[in-house]
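A single chain, nothing else alongside it, follows as structure tokens in the form predicted alone.
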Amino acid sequence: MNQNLQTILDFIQQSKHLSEDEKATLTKAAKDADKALTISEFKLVRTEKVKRTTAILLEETIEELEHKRKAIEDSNNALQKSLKELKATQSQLIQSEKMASLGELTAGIAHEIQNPLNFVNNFSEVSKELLEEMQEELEEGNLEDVKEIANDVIQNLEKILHHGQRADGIVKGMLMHSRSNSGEKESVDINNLVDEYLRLAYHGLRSKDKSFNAKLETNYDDSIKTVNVVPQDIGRVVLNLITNAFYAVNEKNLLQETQGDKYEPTVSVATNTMKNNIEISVKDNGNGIPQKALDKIFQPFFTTKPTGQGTGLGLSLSYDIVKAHNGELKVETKEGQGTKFIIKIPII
């Protein structure tokens, strides 16, 4: 019993002024108080233990949370670094894709520029011979012959000028494609742009694979004059779609040859005016796109080509370029029959 309560209890027992009933009542009250005090002390001790245990658990929880916070912070830093590296890699891949398209044009440009240079060389040589002949006629005083020769030289010089301008146009087109893209829209003859890239892509592929051949069909809408676009970007889209079409028909042709079936690889390119839009379509009679791949073809890094033959960025970049022109890039395909890509760009 509590010492103080014991003293009180002893005093009650020894008191001569209290009756036995009063002593019994007070004794019971003292014992009840002692019991209550004992319970309170027990609860207090238990509370102190709980407090100490809680404090330890709280400290451990805080320490654990600090470790987790540090781990999350490290993970975020690692993710930020990975994201930065991924963006840098993506930029490099996009640049590689652009350089790849330039590489595909190089052989075609070489072929295209060789033709007008051959004409310039041939007509220059012929003109030199005509001028030497003119000197002889002048010495002999044959003015009529001199006039005829002079007319021939003038015609030759006109042809030299024409083919020189043709070569100049090809070089300017090459520089336009390779220079840094300012993103500035220009007034462009869409028919000429599409036809230029069609021929360059075809001759470029032929120079790499002499066995490749395909029938080219064109149908250009003469009512289309000029359209404001970023020529490098739209040219890149057209080149990508035409190159893909050539790949598709060549792939099917190789398969048909092994099976002994008759097949004529055909790529059709057309332009058309639809209300306030112009449409550029590139169609092939290849194997078509499988349905399971159709929903993914515009996703970055997705490709149906074998490893090493495609980055999976061509159609993704093309889609973004057309969208940046407030346009639309659509695809129509039937397995075993071919594919048609349609570029739709607002005229205004």
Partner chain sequence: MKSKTIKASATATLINELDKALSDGFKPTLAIIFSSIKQDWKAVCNMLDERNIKVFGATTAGEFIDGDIEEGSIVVMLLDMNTAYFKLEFLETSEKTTFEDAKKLGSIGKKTFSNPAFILATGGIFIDGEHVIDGITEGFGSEVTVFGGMAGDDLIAEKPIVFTNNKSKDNAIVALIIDKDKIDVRGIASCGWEAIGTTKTVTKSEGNIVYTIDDKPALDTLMKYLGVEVKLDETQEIVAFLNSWYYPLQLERENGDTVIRATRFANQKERSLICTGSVAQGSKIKFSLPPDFDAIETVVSECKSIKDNPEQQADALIMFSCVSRHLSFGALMQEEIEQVQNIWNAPMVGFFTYGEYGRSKIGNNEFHNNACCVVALKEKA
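Give me the form predicted together with the partner chain now, not the form predicted alone.
Partners and other molecules omitted; one chain follows.
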């Protein structure tokens, strides 16, 4: 018992002025006070103990959290670095894909340039002959004939200029296709763009594989004027879809030939206006996409083509390009009957 309380208790016991009842009441009060004091002392000691432990734990926890924060910061930096590297690799891959599709275009482009070049050569040759003739007429003083010949030469030079510009346009288009994307949207005649890439793809394939033949069906919606898109990007998507369609019908054709079945490979390209969107569809009557491959066709590096014939990036990049135009790239397919890809782009 607390010494002071014990003294009080002793005093109460020895007191002659207090009755027994009073003594009992006071003794109980002193004992209760002692109990309360003991409990308070215990609480104080324990609180001090717990306080000390809590302080140490808090200090250690702060240190631990600081270590964790540093570790997170380090891994964040490492992740940033990886992300940067990944983005660089992605750009390289996109560039590689562009170059790969450029390869597919080269033959078509050569074919397309050959025509204007032939014109330029022929008209240049004819103009040369005409100018020689004009020299003779000048010497003879036949000015009327000279005028006539000069008019013919002017007409020829106009044709040469026209075809030269046409070749220039094709080369510029090719350069645009291969150069890094500026991402600038322009007002583009979608029907022209689609048609140009259809022809390039077709002639490209034909020049590589003389035996390739396919019926081309086009159905362009003339109400579509111009749409704001990044032309080389949408061109790449269209080219990719058409090349895939040609590949699909060719594959089926080869199979049907070996089986002796009759088959007309057909690729249909169409444009449409749907409310606030335009749709470009590329449809083939090939073998269709198997269900197990359907979920994966937009994944990077997924390809059903033999090794070396496909990068597996075409549809993945096409998907990203359409998405970047706030559009949708959808696919409808029936095994054995064909596939239809639909590009949906909002008209802004």
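Treat the numbers as computed from the prediction; the structure is a model and nothing was measured. Each form is matched to the other, and the largest set of C-alpha atoms that superpose within 1.5 Å is called the rigid core. Numbering follows the first chain given and starts at 1.
Novice: Following rigid core alignment, is the displacement of the S127 C-alpha between these two forms equal to or greater than 2 angstroms?
Specialist: For S127, whose C-alpha is compared between these two forms after core superposition, the shift is 2 Å or more.
Novice: Please determine whether the C-alpha atom of R206 is displaced by 2 Å or more between these two forms following superposition on the rigid core.
Specialist: No.
Novice: Aligned on the rigid core, do the two forms place the Cα of E257 2 Å or more apart, comparing between these two forms?
Specialist: After core superposition, the displacement of the E257 C-alpha between these two forms stays below 2 Å, so no.
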